[in-house]
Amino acid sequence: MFELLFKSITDKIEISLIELDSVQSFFTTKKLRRKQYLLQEGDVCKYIAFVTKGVLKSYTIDEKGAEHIIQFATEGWWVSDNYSFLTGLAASYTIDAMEDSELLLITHAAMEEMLFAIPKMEKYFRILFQNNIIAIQNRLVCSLTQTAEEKYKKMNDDYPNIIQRVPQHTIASFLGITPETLSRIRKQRAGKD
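Sought structure, where only the one chain appears, the form predicted together with the DNA:
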């Protein structure tokens, strides 16, 4: 259950088994069925979640009811509405499971306690977030500069795994294009590469 989290931590910082054991004690586990919510827009994001199994998506919903995907989270990734989690204010993102999933949850209070008890975990999260910034900025550049086809190709190269596990119209939303456009791109591309 905790191996993936421990790996994520030991990849970034030096930490003893005893301390890892202590880290573990601040988390609770949760299973989500496909389509179940972890967080609904307007609620307060009580936990940040580490995915040990499954796929989740976080997204906004516009006036027309269309979803705009912020992030996919699979095994080994964190997911939350950072803004709501930090401030305690209403979340603007919805998070739900796209497959039956298993999570490690930590509340805001438990997080504070953990960081106080094991200060080196600050470093873990600092590095985690720094890597995250790099990834999101990269995605932002792509969204500003690339054509629909280039975006899809890059998605294929970077996250082949996600493409296989997630419906096509959800990929389209993640890339900021319509499902119709993605369908046409795939048709054109068939056979390429």
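Coords for the form predicted alone, given the form predicted together with the DNA:
FYI, this one's just the chain on its own, none of its partners or other molecules.
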């Protein structure tokens, strides 16, 4: 279950096998059934989760009941409400499983302990948080400046095979478009292939 996490770590930093073995002790495993929550809006986010199997979505629901998806997390991705995790305040997002999923979880206290015990992991998480900031900025610029077709292409680049794994209305929510617009885009693209 830790192979994917170890690959993520070794792709970003140099670390010994002994240190990797030690990393494992700071995580707990969790299985979620489809539609089961990892986090609900208003609760305090106690974990950062690494997805080893499945698909999760992070989202918020507006006052009209519309779902706005912030992120998909597939195998090899991390997911959390970072603000809540780092501050201990109420979460703005809900995170749930779109497929039966397997996760590796780390608490804030365990992360601090791990960073003290294995200083190289500080660099790994710094790289992750930097990449997260860049991804958020890119998503914001994309949502403000790109056409629906460009957003769809970018989503396909960022989340290969997501179209086969989640419902069309969920993809439309992620892109900030209607399901009808998404259907039109998909038909146009199918005609080009």
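Being a predicted model, the structure only gives us computed values, none of them experimental. Positions refer to the first chain, counted from 1. So that the term is clear: the rigid core is the largest set of C-alpha atoms that superpose within 1.5 Å between two forms.
> When the rigid core is used for the superposition, does H68 move between these two forms (threshold: C-alpha shift of 2 Å or more)?
No, because once the rigid core is superposed, the C-alpha of H68 moves less than 2 Å between these two forms.
> Taking the rigid core as the reference frame, is the Cα of M155 displaced by 2 Å or more between these two forms?
Comparing forms between these two forms, the M155 CA shifts at least 2 Å.
> For N138, does the CA position differ by 2 Å or more between these two forms when the superposition is done on the rigid core?
After core superposition, the displacement of the N138 C-alpha between these two forms reaches the 2 Å mark, so yes.
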